[in-house]
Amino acid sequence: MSNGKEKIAIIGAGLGGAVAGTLLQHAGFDVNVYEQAPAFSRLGAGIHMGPNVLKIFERIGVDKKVIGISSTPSHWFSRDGITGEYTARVPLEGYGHTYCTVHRGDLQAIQCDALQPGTLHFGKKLARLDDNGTDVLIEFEDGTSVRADIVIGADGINSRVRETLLGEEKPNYSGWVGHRALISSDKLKKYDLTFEDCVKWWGPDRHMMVYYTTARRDEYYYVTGVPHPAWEFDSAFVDSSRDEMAASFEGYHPIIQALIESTDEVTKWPLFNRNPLPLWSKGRLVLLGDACHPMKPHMAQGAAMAIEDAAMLTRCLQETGVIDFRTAFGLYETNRRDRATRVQSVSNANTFLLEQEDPAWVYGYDIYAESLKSETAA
């Protein structure tokens, strides 16, 4: 039902964002993407794309260029941080399609060049929305501004769109901080270790998540969860170290402790939420991903929800046309919002794949096979 002059834009070109911008593009509609950075870099960060993700890829044809580059376990191993013992030998196959462990930046750099030439923009600093009824003017903080029929929120747990609809509010700081650090397998190669594909270690307050990120195995990645009382700084992270590490996981595992020796640089995030929000929409716009649900990182699916947003969104405007907006945000919060508020919950509590237990409802989902449930029926 899309005519192709309705212009949707997009604000945030991370994983949520550019999917979206890139689905819409394929179901004909004329989509524009706003990123604020002046450019994208291979920042040192490690994804998961489960099958449920990998389902949506297809449909964009970019499935067997994510596979090509990343690592593919075939299990999500759970261990005790501390003995070595085995918690959960979690099966990641037969679900519908692939499991991934990537590199952030270079799966990034395969969405953000799915899009259609010269509609992501960069340097465009979000400044002000203006929803008149009619349109959405957009201003952004270089001094240009465009207009567009409907705004889609992809711009992170620091959302100005959501902003916009709900007013400022800080988000919730966790009690939590999370260390990122790649490290070179040659680095590894000197231990009489095994150093496997996907483990997350799991201590009694804090836990450490290891995998490749790469196809030929030459990086490995670690993400924590550590108890830190108060985030202190002013900016998106912090510098750690070696020592600190050593301090943070005193006692645990050899594999952990070689890891740590092998680690040249790590950095420390505050891991932040909220709320589930009260609404998704209002007139003219809509939120998506971290916009609206935020979660702690411990299931490895926060993006994998917006990417999942990205998909019914696209398949609500589909049904209903740009011109039908608030039917098709109405439909898409009905049949998203059970899911994603279940999958933040569980993600929050750090519960997931502790022990032996059936993922099925979190990677055998296909977006594309659930009928869409009417707002009258949810």
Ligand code: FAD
The other form holds:
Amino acid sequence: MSNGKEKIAIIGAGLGGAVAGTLLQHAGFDVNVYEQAPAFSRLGAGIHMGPNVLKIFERIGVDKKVIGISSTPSHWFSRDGITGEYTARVPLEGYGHTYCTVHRGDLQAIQCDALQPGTLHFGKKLARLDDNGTDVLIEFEDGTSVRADIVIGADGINSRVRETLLGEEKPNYSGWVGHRALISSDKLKKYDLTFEDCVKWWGPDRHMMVYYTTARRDEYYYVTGVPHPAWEFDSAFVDSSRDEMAASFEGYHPIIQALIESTDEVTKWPLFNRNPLPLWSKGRLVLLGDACHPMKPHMAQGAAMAIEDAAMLTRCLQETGVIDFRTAFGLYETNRRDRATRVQSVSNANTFLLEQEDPAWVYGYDIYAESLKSETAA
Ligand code: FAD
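Moving from the form predicted alone, what structure would you give for the form predicted together with this ligand?
What follows is the whole complex; the chain from before opens it.
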């Protein structure tokens, strides 16, 4: 365990980094989180948080808060995008906790608030890391620096920490984009149509995932996967338009047409991924989440894997203490690699829940019920 002196630095206060910080602080470690953004901002998007994640939220006492602001669908429906025929009706209850769909910004606000006051530092963009064997010098673009005993890279798909470990390498553009739009439910009242709590509309080469992002069901959200040959922009996303959406989903079901007609603003995001990394840690540096195993988002489990990583890394550090970080990092990778790689590959293939199947391997998973495999036993 910690002797109270060793310092842990987390780079990135995204969905994985913020939870890692809180879990480690609850376990008694001295943790600071450094985020490049100048302040918290409410990105316009929704996110699924499955029972596998809610079990982790329970440990840090935020599960009820998250449920309180979420829609909690009883089923995931899969439907043919053109005929509307159901291809799967998958129950989302019975996996040991609640299935939530929520506004991503509202979720992140709860996660960041759970950190100890004064330990989340905005405007700190990592510029350089120097692991000198005794500790790590962390230099930020604003000219300031800090030292830590270990550094957790939770800095997303373009991770600077990953680059320090493995060299510069751009992620692979998948050939697909995701459109994202939030629609006020008031706009949908005029239609004589049923807007289901959580439904994925499937076409031969594209899809639209739709769900509510609030407990009041006053905000409906869609996110797509649509083929797009190349990503020619420098920015993380660009504006799309109702016309582009109409062209992309021409001939699709009337519910999809109603959603497009009700769209005021829609953005378009490139979907990137990476091949599994040859290593997850080196020396005093370790990766989690998208920095380590990014994926196309089609299983709605990317952030979930980041949060499971955070929980497992915390367990391993509790087991060994920061001083024996090498053993902790080895244990962590041993106990996470297979599951993260499996989810990454199913998500990239975009086959999850297209047909009726049992998702218990994803949602029923309880990271605290798993016994730790040792490196040699793996
Ligand atoms: P991120 O959440 O990306 O956080 C990284 C953080 O690091 C950011 O705050 C960033 O500003 C910061 N950062 C980056 N570089 C630096 C630096 N140099 N210095 C300091 N800070 C830095 N996942 C789900 O589980 N469910 C879903 O429903 C879902 N839907 C998705 C829909 C779309 C269209 C997309 C693109 C993804 C979706 N995902 C979903 C995936 C999910 O968003 C990611 O897997 C998740 O955000 C990864 O969490 P993370 O903490 O690893 O990285």
